[in-house]
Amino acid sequence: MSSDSRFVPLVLKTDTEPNMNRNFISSACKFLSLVFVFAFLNLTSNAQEISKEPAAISAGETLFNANCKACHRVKSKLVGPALQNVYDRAPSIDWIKSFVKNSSGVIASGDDYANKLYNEFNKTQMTAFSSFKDADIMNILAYIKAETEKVAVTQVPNGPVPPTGGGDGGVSKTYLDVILAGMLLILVLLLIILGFLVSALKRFLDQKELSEEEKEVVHSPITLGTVTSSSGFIFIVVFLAGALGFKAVINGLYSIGIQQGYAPKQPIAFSHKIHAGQLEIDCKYCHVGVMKGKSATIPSVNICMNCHNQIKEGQQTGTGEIAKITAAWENKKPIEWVRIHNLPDLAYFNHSQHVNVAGVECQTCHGPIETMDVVRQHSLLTMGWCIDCHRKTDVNTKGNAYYDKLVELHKEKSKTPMKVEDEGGLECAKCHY
């Protein structure tokens, strides 16, 4: 029988251990499992005529995935009950057929079993699938039966998700290392050559007739003391130290009032890498204000709960961090996220103007946000940074009647495309008022 060959190896797989001689036990297991399978088939074959044909099962799987999966799983309860053994549990196969085609009708007819189910599942009515033919329902049942009878199959381990990004940095780093090593080698070679030159010169000078003083100079020993007290050495050290110090002072002065790189710890360890990167949830799904107003808006707890009413375990932090969202939701207490990007009050910025009208991508200013586990301020947010972009960027005039006249006027005077600065993007009062 085809079904036997499907069952036995699976049972064997779970019961045998490769390094132990357990022939007797395994053959006993084989025998017992055969007995079990036969008994099971005998029991179920009386009740119905559900097909075991692979064609019926695969047809049923397609139908199940297209129509049933939203509310049902075979082995677990979702919106509706788990469907395993439904063919044994329900009053009859005909009952299943009529319930699937018209559940409200069966409930209204006063059917006991249907009403019990209806009440058990919070009076949620199952959608009527009136377009299903009897054969379709039988195929779905064939699929459910095949799934029910599958012994917990060993999970096929998929390979880990290939790491995204970060690859291109590695190449240039090894390249730099090679260059550094090469330069070091050249320096060492130069030192050796210089050493040879010095000894050659000494030998040459010794052959000549020199005064005592000159001999002393030629043969003066080179020690640490003579090197460090030489004026050339002191000049080099002072110059290097002065230059480095000057650079550090200038860099330090420039960093005042600039918060680039600020990456504070948030009350919940939310990862944009998972949500925006791996799951590809659109930025605007959570940051709903970005197309409409000044602030991009940080999502309120109900938006988190749209998914996290069900997803309770994260890949990086387990259940602890997600439990904080549930707690905030249940206690009706807002989550106080830490603001990262903060323009001073003297400058006005509006998200909708940039994202909705100009069509600027989030990443243009916020950097590779979809790869960040902890959000950091990517851009400088200085005035020079704003102006730079306003000088370089073409205005997104397509399909916007507001710009038609402006583009016409601009074309009369200039051949280059209209930039933001051409329509007043550098006017002081556009941002400072």
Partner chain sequence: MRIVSTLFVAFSAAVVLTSCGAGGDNQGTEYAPNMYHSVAYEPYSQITDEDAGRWLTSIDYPDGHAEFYNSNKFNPYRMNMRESAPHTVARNKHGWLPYRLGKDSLAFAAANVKSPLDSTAAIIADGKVLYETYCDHCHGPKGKGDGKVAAGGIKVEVNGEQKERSIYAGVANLTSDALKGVSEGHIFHVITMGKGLMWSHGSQISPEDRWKIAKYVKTLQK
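By rigid core we mean the largest C-alpha set that fits within 1.5 Å across both forms. Residue numbers count along the first chain shown, from 1. Computed from a prediction, not measured in an experiment: that's the story for all the values here. What changes on going to the form predicted on its own:
- Once both forms are overlaid on the rigid core, the distance between the two CA positions of Asp282 between these two forms is under 2 angstroms.
- Superposed on the core, the two forms differ at Ala55: its CA moves 2 Å or more between these two forms.
- Glu361: CA moves less than 2 Å between these two forms after rigid-core fitting.
Would you generate the structure of this protein in the form predicted on its own, following the form predicted in complex with the partner chain above?
Shown next is a single chain and nothing more.
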């Protein structure tokens, strides 16, 4: 083999190897890029997938009831559109997130779908929930999807349908009337028996040898005058009068500062029975301070206008009462609601502590508020009433690490659940400082 032939393969190897390496590296890079893009799109798709986990659905239900239910239902229109299949109707999940956080911004950007909704619902501006995280919105969508996929089941009762009449679950008037009639019958029977006894005693005494004075007493007629002039009757009357007077004085002293049953006339005839009962609007939607601070707060006019910007006629009062809300909004004046529940200045009560930490329901103190057309003070709201609650109520320690050590110490000395009084709930300084 000549020297030339020996060097030809070397020259070919030197020229082709870098090209092959470059082609291989280029192909590998393209392949990895495609894999990366596919993986990214897959992760993005998974991140946008609506969860079916019970925890997500439960969290979404809580958020929906507290923030969305005032204007939306899943399967029917209210102030806003029905939300079933909203994840399919809307341009995208990202669009839903943007619209929930800042609907006015999406509308102002000229978005076709947003402006279509805006015009369809009488240009009602949806409240911006800028504090919502993406996870919160996804949980709400999880709840909406779960409700959308539920099949409506009509349950037919097996037995007779109970009456739907009103009442508060107490004893019926008919039952009380029967008891009263029975007591009157017993009283009449006792009087008849007493008459027979008196007659029998007289016959027995007539057989005895009695003096004229004794006979006069036995056979003396019983008249109204003889009864009212007797010392026993006078004592009974004086005793009853004194007892009733004493009771009236005590009741009067105990009622000082108590406004149970107080139901003042409000400047606008607002019905909790319709809003909280029939429409199931969450209390926290209007009373926004209940989760944040001492006062539950009275809702401002703009909260009313979130719905009444579109709803102009009420079920019971027509257009008159809602027109007052609109007038207050246009004149930029607050509605002067009359306060119903008044605690003395010397007592401190914090709504957020009871609602957030203790999980106390509104009805515990305010009664069946969802059934009241006119709100009244349901409970006594006295110091004794509060103390009694603290003595009977178990502390809600579940999922709160703050109480772990306290529960451990309590179990060492008691087998009963830890009550509010066990953690200082009866200390004076808790409410008076």
